[in-house]
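Single chain ahead, by itself, as structure tokens, in the form predicted on its own.
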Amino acid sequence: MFGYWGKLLRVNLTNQTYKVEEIPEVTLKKFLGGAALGAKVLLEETAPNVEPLSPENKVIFAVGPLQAVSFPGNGKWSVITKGPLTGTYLDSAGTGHWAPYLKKAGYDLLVIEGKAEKPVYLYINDDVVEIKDATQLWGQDTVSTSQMIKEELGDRRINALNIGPAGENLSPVACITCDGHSFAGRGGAGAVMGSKNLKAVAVWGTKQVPVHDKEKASEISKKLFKSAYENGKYFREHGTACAIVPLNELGDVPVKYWRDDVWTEGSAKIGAPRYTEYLKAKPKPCINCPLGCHRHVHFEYDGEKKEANGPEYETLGMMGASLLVEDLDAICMANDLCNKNGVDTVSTGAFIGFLMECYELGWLTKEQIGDLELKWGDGDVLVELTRQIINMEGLGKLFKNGIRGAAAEIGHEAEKIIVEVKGLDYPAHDPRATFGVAVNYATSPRGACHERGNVHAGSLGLYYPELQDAPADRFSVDQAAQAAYLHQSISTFYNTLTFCKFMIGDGGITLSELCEGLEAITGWKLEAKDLFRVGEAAFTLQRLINVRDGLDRKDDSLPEKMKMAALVGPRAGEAPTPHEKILDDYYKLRGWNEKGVPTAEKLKELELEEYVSFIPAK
């Protein structure tokens, strides 16, 4: 066996025990990894609707192949589990360094189940496995717990993923971090870690991963490093703020929690040239990477000059176009607030948009809003209910159970303004500026994700010649569903590797290549359309589970205002209706009946004939 271990690490935080477990070539042949990997043990080990916050729930941190060397974008890590968001399947992604610690360590796969009694956290180097006491971290921040841990067990090279307070009190939107400037970030697994009382999962390793052929393997990845360096400048230097302006272009950033239509000027000051002048951004790269998207800035807030990690592309959408906010100082300082509590700023963007459409109405008393004037623009006030949020007073108190709990709580037609797919908040892009997004959202197993399915992408020029002619027609109906699958099954394959996107977009790295260099890691021999197969099959493992839990058709929707076209600029008059009918297509091309259950025909052709009784009776 070449690019794995074979070996599942299984700690049980009850009983403060743990075992290695043997994983079958087969079935990483099959599953790779990653998303896939930790599907399968969800499935198999978790009762339907198991609630997320419960010792029954479990935590896996999974990675793949690529991590056996070092190859450009091997830096990303899974955690699958279920959300407390959702209620059912979620899978994040980070990046950092962890995830190449993890495979030297001697592992492919972390299981972690149970709860301890009091606060820990997980050690583990080479063959040592320990759960150590975390009391003296419980209430640090992800920043100041990484570098505690560092010194507790007296080597600056151990990495840990670990939880802010955020994670401890249970928010549903509580990330885990990795390095202070990578996230887990959407949908709510920094809960679940501080439900175990779990603050961080340490690890270091010393070990090489047999590889097929490691001189070739070598060779590759510093061709492909090379090529993406070479590439990536543009990005490199201005991260993923560069993505604002040209977006805004085609209609596609969140303006004014979804009701407006562009915002041109906002948009060239919170983004690229202008967010790097301003912030004296700096690259500030995760392990084996030639681009460097998270960013290092200077800003100043309430007097005081900071330097943090910035904010990225979803942030910028989120907290700046969102909420009509110009002040990248304040965008800047909500965001570290976010990075350190362990929250996610997506989420937490929608939340104050949805409280200032709210207020607007006048659907919100004088008793909730105190002194506060939630004014669009108001950078100070973006601030301040982020502190809300994040400690879970005043307006806060209102997303204790997400989006849809503050709808209910604050009544009057407030659900029908909210923009979410099953509990998971809309990130920045707008479905009304490419179609296939608006089915993407609507069918992703975590909810409305961008990222495990990149169709907007496509309106910027990404395609894959190996798989299609050319990018999808971003406003035709027809082409919609097509181009949801396409992206979706290669972002889901992307999450089950291991494998950092921007790797393929931003550095130019081709499926083709990437195929080459998995076989001289493992020795399997793959071209793309196995590379989209492995997706398509992890993806609908993920949908199994959320069918098993008891949702269909009904829950994949279209918020009422992705209904309505914009009356001016790039998408003026468009939107993704009929959404019915795109749904029908989409369920075609997957292989999944009218009400979006895989067919047991379906399950078999992807050779996961295995969860045929998985699927309920009609």
Given for the second form:
2 protein chains.
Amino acid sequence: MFGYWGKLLRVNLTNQTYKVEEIPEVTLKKFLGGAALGAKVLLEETAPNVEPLSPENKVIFAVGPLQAVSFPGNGKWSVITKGPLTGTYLDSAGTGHWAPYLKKAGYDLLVIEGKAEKPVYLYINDDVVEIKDATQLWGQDTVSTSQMIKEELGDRRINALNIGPAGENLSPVACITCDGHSFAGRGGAGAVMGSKNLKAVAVWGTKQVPVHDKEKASEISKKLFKSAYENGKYFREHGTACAIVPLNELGDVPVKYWRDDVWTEGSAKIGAPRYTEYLKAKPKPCINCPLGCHRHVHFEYDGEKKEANGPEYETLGMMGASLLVEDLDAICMANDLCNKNGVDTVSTGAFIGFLMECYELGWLTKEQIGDLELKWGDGDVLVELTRQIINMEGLGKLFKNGIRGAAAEIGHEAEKIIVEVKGLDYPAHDPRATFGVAVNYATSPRGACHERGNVHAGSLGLYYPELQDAPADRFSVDQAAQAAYLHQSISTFYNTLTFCKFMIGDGGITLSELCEGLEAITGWKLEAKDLFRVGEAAFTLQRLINVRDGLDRKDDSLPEKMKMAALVGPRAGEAPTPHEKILDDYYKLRGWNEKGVPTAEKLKELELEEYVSFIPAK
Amino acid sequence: MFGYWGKLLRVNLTNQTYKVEEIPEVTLKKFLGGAALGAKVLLEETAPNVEPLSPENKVIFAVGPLQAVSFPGNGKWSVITKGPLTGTYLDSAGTGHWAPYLKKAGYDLLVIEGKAEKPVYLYINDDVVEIKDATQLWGQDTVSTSQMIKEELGDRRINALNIGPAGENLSPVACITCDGHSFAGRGGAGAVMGSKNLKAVAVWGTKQVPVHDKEKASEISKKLFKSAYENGKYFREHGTACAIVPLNELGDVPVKYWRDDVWTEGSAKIGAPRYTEYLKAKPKPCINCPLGCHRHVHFEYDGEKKEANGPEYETLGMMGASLLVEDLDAICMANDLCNKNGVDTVSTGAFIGFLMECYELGWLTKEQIGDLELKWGDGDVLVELTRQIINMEGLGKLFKNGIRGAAAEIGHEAEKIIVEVKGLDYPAHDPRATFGVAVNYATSPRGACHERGNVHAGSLGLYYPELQDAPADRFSVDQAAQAAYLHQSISTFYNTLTFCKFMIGDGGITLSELCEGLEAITGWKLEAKDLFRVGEAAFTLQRLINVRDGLDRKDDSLPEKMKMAALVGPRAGEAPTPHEKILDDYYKLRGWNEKGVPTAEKLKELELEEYVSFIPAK
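Output block for the form predicted in complex with another copy of the chain, input the form predicted on its own:
And the full complex, kicking off with our chain again.
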């Protein structure tokens, strides 16, 4: 028996120094880890409105208690920073193999400050921390970078988060990759690494991390591995591509950059089972994963046979359905280009949809498009525009400040057709199919985010029997705020624990079972409602960073297209309006005032009284 | 000086008899001719709910006073009957050379009754009327039929209205053609001729028809020929294709079967001036026409060079823009197939748009579509589907009862996406671009009709300085009913006079000048407001036929798509709603009750008191 504890590794790239700090148990118990601990550090340690790509911004990597042991779904890590795409608080989660290594090296948090003079990478091997030259790595793609580091360090077990050329070039949609098949994709964290001249973070950890009851933890873990494996058979067979057809049937999948409503034949062509058969797709699991949703696929493009990491549901949605592209080979090619260059496939797909719509509306100049015909459904155009966006050349230049910048530059009525919140493009779930999604996207601290509330059509009303009744009517304006409040808080808890949400939904693990696991590891007695409270507190803390920087209700917006109900299809006649009414309901549930600012009372209730001073005066 | 008079030629095909009846001046002065006189006969002589394709239905051809002399725009004739597509009152107007010949043979009206035992055609040569065998003509296309009749009768000047194979096969969208370039296109009058085994009506007339002041008439006519010729230069150069680009800029042209809003690049490809250049288009004028909007074009399809009558604005709208087809050769081919087979291009284009939308929505079965991919923009699919619709085979079989029948057979939510009123497909003017169009289409007696009110975006607020101020705000809900009331009444007056509306708009002739011409011919002193009253009375009489048969407010509908405002483009945010409010306003202006039934008071005001007994009891 011992008190649970954690450590923070702080690296300053400007000074080339590092130090280790203790994290007291009381802090860990309140925040767990991940996106809560990271938000706490970001709030406390960065100035208001810090410029995302300046040395003053920090990039924080975080794990949580589950990474101490072998536990299903603990391959997840979070990166927390001010994001360059939105200028807001940003956290983004990746998986792969890296997360447990950081914990086993002894760290819950890795805080990176400053900026290196020239390209470097960080190498953490238990207590040894080195800032190493990355001149040779600069310009390498994400897969090569990983391999070259393993070779240089002489240990294939070493795992290195890294950025591709897009991050080096400060693309606002650059992501951070792990193992070539996992990505902290959204919001441009890769560019923050790039702005610090930080190419990679290699980690190897071998320590015995303190665990409250090792035997019990092992027993629970084994039980959950087994049950998740059994529950997840279909998911393992087809990966997230299994969701395309059923979610299209619910009207959840974006069609034609959110302008159309149904894509039945197309969805059958890109979704499972065809995806699995045509691409000879096989699972490519993250560490400690009984589900293995990531895919290894075979495809052919431009006469060349290829193997690579396969597109996920969100990528199929944004590069397939949203563009009417049925050509799986082209989608795989565009996906692979994004992955290797380290670019978010969701925003890239959204950008291309936006360009295709602008083209159709005659808003692009001959000078901008050259000879390219930006026709919906053309897989080659998808690949070519992906290249242009990655290389920030041609039409890609328009996106140097994201979709909002592109809309402003294109002019006409382009600002009316973009589908984003706070500058982050909608991912592939339509709020007209589930009203809670609208307020979820509107209020998510990093902008429109599906990782902040598994509230979309397929999940509503499921999973949390231990908590309050989950609202189950997807077309209820009255239930929308409650659905978002519940699912956001729980999802934020996952990101705080850095735990894979699929273990719950597809693996069938319950919150109570998670509590058992957590107790075995930490010794803390927790119930499902405590997990909810941790998520709620973390979410509020993240909100506080944004309101400190001047964001409020006006930034919690609903795109114009989402106010337009479909004529036919599974969500005919439905729209999540009036948005302002739903927002009012939501703010009440969250204990925020009518401007969307957390109240001092609410902070106290969530044991966040030390942050009351961060509430803006007016 | 003499009293103006007219004659009715009544032919009974069952009995193979005919007789000539006098039409008293008082009747002519009240109704003028055309669609007013025809409606009067149809109302008085047919039973309620007469089956359109039964021998009990009558098909009535009518001209008016202007056909007595050489007068600009008098190449027009009307056909009046109960229509097979809608089951309602139907009148449809054609041009060409036939109209003045009928008048010069001595007749204002030709009423055809009964049904011939075998295929026949009618030959009217002044006082000689013959019912002739048409066995050899049956199955011939519209152009061959015309030529064969000229040859058989040994006089190339003889002109024969006729039907193609579609009319013989009772297609509900079969039209009646004249000279191979003019069509009474909408509503299926060709099938009514077909149901009577009547292939053609050949006419040659040489009589001196009584004219009040021949010299004056000739002088006015010359003056108007000259001014219309001068005003109509651009129109003569490009025909109705000149309207595509400017009307697209107003948001008036249907895009993607009324689902999209702008088609800028495409409209430039199919509209003038490209239409004129690419197709080497030349005018092909009707008789007495200083404008010559009809086109003779050169195109190539399937490797074969062709010359034919070219597509009009409405055809370009429904077979081009509405299908996203930019391929002028394919549009010309589909148009020529329709013309030769005697089929309405507007409904055919609408059907194809509907099929493409159903296909995209996954509502067509493999059995229905075979190997055809019904992709938007595919010109070959346009041609193939045109063939199927003409031959009522394959997908064309769905339309044996028009678009409503097809929607019912296809099921799903197909009834929500069709764009029609009373079963007649919308022509190519979008009411969201001009709200008056919505109520105009809703209340037109034959269903959605652009010939019943030149109220669309390009014409609003123009042309009638002698009448009340024409409402000019195209997006005004408050002005919509007034705009429709004004333009409908005037357009109905044109169809009553059988006079080409383009003489007013594009030729610049005024209503006052028309009054001068009419006075010289008939001796009647008329003012612009009298013309309006004639139109209003005729329109009311036509309404009475429909309400007698059970139609009322519920049939004056607005398609669902028209309630959906565009997000962007020239009519962003605009929709002609609430429809019921506009309808209330409109009924008040018309003097109809809240069910849309003309009141006895209104009939009396319009000197239609003898028809009060036709008002339904409840």
